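Have a look below at one chain only, the form predicted on its own, in structure tokens format.
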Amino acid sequence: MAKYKLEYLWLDGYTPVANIRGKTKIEEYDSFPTLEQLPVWGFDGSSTRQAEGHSSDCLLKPVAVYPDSTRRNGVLVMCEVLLPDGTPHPTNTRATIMDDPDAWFGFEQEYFLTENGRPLGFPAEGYPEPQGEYYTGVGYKNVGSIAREIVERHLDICLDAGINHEGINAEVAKGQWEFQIFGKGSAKAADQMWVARYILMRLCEEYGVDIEWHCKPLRGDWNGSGMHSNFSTKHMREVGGKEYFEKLMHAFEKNMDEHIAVYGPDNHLRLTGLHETQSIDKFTYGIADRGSSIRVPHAFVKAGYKGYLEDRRPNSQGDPYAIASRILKTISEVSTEV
């Protein structure tokens, strides 16, 4: 029997953006524990804005488990929060997702690495050279000294954990980076995104660096940060068709306000119609158009309107659980009958 360090992770009750929290539980197992072996655990909800002090107990129910290569016998346990009676806590956005094992999501997480409140690579006063060479750039003048080390270490830790990263790259603004995660199942990519965010923030503690998740930390002629959300269902991939696609886009337009409400705070600062965005008060779609609300890949049209679509409106602070939930809810309103 070995003692395992189980790092239970969950989302707190802060608004408009939840924080991810973590605490360690020690348990003995013959080998790496399965999800079914992990116990429900309690925590003080009064310290996370999820309960009152006179009735503070909340429960953590494990929903996904990953090895943690940074700790001896380390385990990362993503949890959802339950009330003492076992029902979902009001802050539990994961519980709102329709269970569809054939729903696929891919999230593209953009973020800034910052030190003392300024993006890495920015001078102490003023600004660096305008945007141009930073995107997928190389060299000290473009990516600085420690940024690449951080993102490479983050990638390795996530891959060790079995998190399905599909790529990383330096982004358009200096100090801005991106990683992409794909998952099959309505909540799988969202679980992995939250754990990957936790790993990145914990890693940056070693460097005295913070992550700026805000969608528009730099005003002016600098790109904001998004979390473009690629999605498909079995019907979209295998049946599709132009008629269904147009009905789907009508449903997305009808529910525009409901989508924006869960796509991350302060999105009006990012969705301006500039810097590869559509205005927040408009809904559009276009083939290979990064200035549209929904980008339609060329491959989607060529395949007979089958495949995946990209919603470019979710921002970098968005909750992937809430985003997946809203997308699937809108899709469910569209009849698949011709």
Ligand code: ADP
The other form holds:
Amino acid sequence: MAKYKLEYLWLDGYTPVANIRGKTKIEEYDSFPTLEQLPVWGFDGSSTRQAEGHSSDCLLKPVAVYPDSTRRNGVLVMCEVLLPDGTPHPTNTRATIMDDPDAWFGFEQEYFLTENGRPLGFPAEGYPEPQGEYYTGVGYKNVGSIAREIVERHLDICLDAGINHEGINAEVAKGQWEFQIFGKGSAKAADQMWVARYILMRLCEEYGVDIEWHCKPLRGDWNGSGMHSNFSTKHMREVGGKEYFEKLMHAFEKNMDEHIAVYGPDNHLRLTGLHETQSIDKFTYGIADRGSSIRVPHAFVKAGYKGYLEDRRPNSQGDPYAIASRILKTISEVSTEV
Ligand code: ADP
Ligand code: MN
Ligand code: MN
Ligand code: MN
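Now that you have shown the form predicted on its own, what about the form predicted together with the named molecule?
Below is the whole assembly, all chains and molecules, this chain first.
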């Protein structure tokens, strides 16, 4: 038997962007615990904007479990928040996702590393060289001295946890980075994204560095941060076809406002039609077009309109649960009959 440190993680009730919270529970197990072995736990919802003080208990239901290589016998436990009666709390966006084991999502998370409110590598006053060499760049003048160490350590901790990173890269603005997570199952990649965000924020405590998740932290000729959301269903991958694709895009157009509502706050600052975006009030799709709302990969068309699509509108502060939920809802409105 060993004592395990279970870090229960959940999303709080702050709007428009939930914070991820965590607290530790010690339990004894023979070996690394399975999801089924993890107890339901509770917390004080009045401190997280999830309850009133006079009736403050909320429940934490474990939904995914990951090893935490930074802690001896460490376990990261992603949870849903439930009301005392066991039903989903109104802030529980994960519970709104239609369950579909054959839905696949790939999220590309962009973010800024910041120190004293300025992107890492920015001078104390004024601006560094304009954008150009930072994207996928190398060298002190492009990436500074500690950003790469943070990004590499983050990647290793995530890989140790079994999080399915597909890659990382330095982004277009100085101090801006990206990682991509892919998962099969409607909530899989979203669970992993929230845990990866948590790991990154926790790691950065050591460096006196914060993460700026906002989609447009710098005004002017500086890229904003997105969370491009790539998605496919079994039908899209195996049947597809031009006619189905066009019906699907029609449904996305019709639900434009509902999508934008969950694609992260302040997105009008980022979706301007510049910097590889479409403006927020237009819905367009285009083959290999990074200036459209939805990019249709070349391979999708070549395969006979089969495969995955990239919704480029979700931003870096978007909740991947709410995004996956909305995308699957719109897809479900489209008949797969020909
Ligand atoms: P880019 O920066 O060119 O948009 P990336 O390589 O950063 O491309 O991201 C592409 C994303 O698409 C990855 O996160 C990947 O996991 C995801 N992806 C690939 N195939 C599928 C699929 N069949 N269904 C859903 N997502 C997919
Ligand atoms: Mn990318
Ligand atoms: Mn990118
Ligand atoms: Mn992309």
